[in-house]
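Next comes just one chain, in structure tokens: the form predicted alone.
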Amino acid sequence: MKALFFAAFAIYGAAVILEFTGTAFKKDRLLKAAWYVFLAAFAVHLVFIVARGIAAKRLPLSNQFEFANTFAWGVALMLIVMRPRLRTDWLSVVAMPATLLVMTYAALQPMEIKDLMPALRSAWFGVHIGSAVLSYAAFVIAGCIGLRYLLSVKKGSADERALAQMDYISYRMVAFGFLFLTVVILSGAIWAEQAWSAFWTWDPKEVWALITWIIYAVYLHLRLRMKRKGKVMAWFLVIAVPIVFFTFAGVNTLMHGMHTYG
């Protein structure tokens, strides 16, 4: 299973190459070449998440490893279904090299396959867990679009309906991200009063996606209340992946608490 692994790790790679070169030089050709790889990485990565969960006999989602590893997988799919639904062909030059980091950090992790711990056999393992995947996922490539935004307004690259449209759909990667994190704290707080007789522990964990799920609510009350748009939205989703990454990573490596398994 490790060559599948590493095999969808080489062809993302291969295709955010292609992606590059095919920017630079303006080559459709090679930009047609770095989808078509992009698609046959997503192949392979999926193969691979099947493998492993038979293998393992549960869903792949227990440790940091496999989180990492499907956490890079929903970016790739979140870029898939937009892509020819919304015509995003832009979105790749930004999405591609996100998958590929995460894809990376998955690949410093342990990859054993290890039993489940005695907390996260629940009923409520999937739904939750699941749930971070999507959430943690469109918030990326939210932070993507509004990176794009930016580097279009910057180069005077795209009209304005251009970026009208990358503003609104960073918006509604937002609302479905956000959807989907409250899905998290909240199944969360049930499986916690089941697993510890406590819906809120204060766990590292459990702050700091307290915190993320703060800062998106800001951010949409902000769009939806406040009637902001443009370039400081771009910016606050740009700087709202870095925490997406801490609570997702960051918090797991520098603090001990109840989800250190995961």
The other form holds:
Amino acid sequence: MKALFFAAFAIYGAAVILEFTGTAFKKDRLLKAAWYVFLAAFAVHLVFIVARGIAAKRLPLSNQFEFANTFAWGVALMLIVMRPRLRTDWLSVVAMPATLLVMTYAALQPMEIKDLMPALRSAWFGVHIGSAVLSYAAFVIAGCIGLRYLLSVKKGSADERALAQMDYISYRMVAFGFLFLTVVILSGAIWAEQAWSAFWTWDPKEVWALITWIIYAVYLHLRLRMKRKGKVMAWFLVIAVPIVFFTFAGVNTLMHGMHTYG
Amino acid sequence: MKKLFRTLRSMRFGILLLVLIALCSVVGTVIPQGREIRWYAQNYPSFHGTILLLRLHRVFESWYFITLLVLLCLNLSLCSLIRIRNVVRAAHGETERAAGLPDTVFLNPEGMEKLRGYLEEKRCRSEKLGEITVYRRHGFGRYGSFITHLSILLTVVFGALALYTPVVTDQNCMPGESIFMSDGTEIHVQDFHITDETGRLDYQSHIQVTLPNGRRSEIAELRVNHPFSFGPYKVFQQSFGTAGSVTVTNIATGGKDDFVLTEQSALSADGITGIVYEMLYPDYIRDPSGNVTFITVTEGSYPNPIYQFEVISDGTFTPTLAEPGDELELAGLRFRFNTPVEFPGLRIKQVSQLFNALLIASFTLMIAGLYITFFYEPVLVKTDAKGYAVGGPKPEHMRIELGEAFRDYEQNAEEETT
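Since we've got the form predicted alone here, give me the form predicted together with its partner chain too.
Full complex below, order starting with the chain above.
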């Protein structure tokens, strides 16, 4: 089964190379090929996730590898959903490498299938972790759009309308991610009350999820109430992505807490 | 006073509070919380004084963190009140105000026709004001932000009540025994096992709660993630342990006593001859020469338990090992080493179900509020013969949507809009 994962990984890698080459040499055919290769990688990746779920007899979301793997798939899914709606392919050049980056992190984690520990056997498991996948993926895509915005401004390669669209879409992605991050925190609180007897324990993972929530709450207030747009907000989104990664991977690696499941 | 009030209700102040809460939270995760003072002196020799002075070892219970939370509640309350007042005021006469907006996008007649069809397809309600038609939808969306802020306030308040008001007791209980609470409530543990029949970790027990008024619960299954509530009590599967079990029989009389042993204990009839129970190990390895290496840590049930004890006889102590099922006779007593007993550690919480219910209601309200804020945005589009304008509290989404959809029908839009 590992072969499927590495096949998806390799195909994502090929898509990124094609995308970079096509962008550098302005070859539309290469860009088109990159997109189809990316879709193929996504399909193989989906097969791997389903196969792993069947083998584990549960949702494949229980440890760092499984979460990172699904997170990468979530980023790819967001890109696939967003691209036709945007009617543009400017997102791919940053979102494809982001998918590959998360896949690389997953590839570095232990991959063996383990039985679900009793604390994780709950109806909240899918809601809590599935929402985290969607939320983090949306924040990564928002960061990618922010990066693309900054590159476009620097190069002067996009008109006002395109920049406004990027700015708006990144805000929508944050809104989507924020809603799901709220679901993550609140469903986690209800679950924690059932499993650990308290809604909130100031566990490092909980605290960093709250910090991430606060960061994006600040973004939304600046964007919606103070009407801040443009470069500053794009920088905000780019800088926020490492914090999302820290919440997802850094906390489990560097801090000990009740969310240390492997 | 007015300035203070304005500051307290301002969004800038709210954002400042959120940033400070986030910074305190970072500190609270970087410096391990709640350890003994000595630990900080050993691990942070150069600045443990600062840690203690600023209570960085208990950030989340510190006066300044609680002050920040109280100020945030105050900010949210004032902000919500002002917001709802403004939103309700703005809702009055909104259609008329929208009708007065100058066109920002000009479309050709075909475009205008399609625009009307598009808005009707989106189930917008239309209102005619002379030559002008105003299309509106999702009017309730304007309250999303108020609902969200209100729900955050309620979450903080009910969260604090749900977190700090329960009385919590942690207690181990052997199967077949009971825990008695101070009010006379009895929690009886019928049985417990760490692993199920397939060897999978399970931590399952059956318990029954009897309240002081004699009301008795049915026998309930208790597992991780499946607490049991009865009366004011909520019982959780919290921890577990494995204890030694020894049956002592008086050979002459046939009288028997069962002992469950969790710590060093002496078992003797005369106080001179008998055994001293030392330890129960989960597993061991015996090499060919008979030396035993104990395995002290295991996950789940003990796979191959072994008792370590000392035999006291004639004033001498002889270290001895026994497996479950082994027997030993000493001074008219027979010691039988049984299969170890697995027991649960229960967390018993005296909770207010009302606070929990209100907190969960606040959670639901927050999710609904966020959904309404971001995905149920109010739509207000004014159209006339030549073009349209988007109004209302959140026009951006509709501006972009219509801009994209009717781009091809725009007429001298650049010149007209400038």
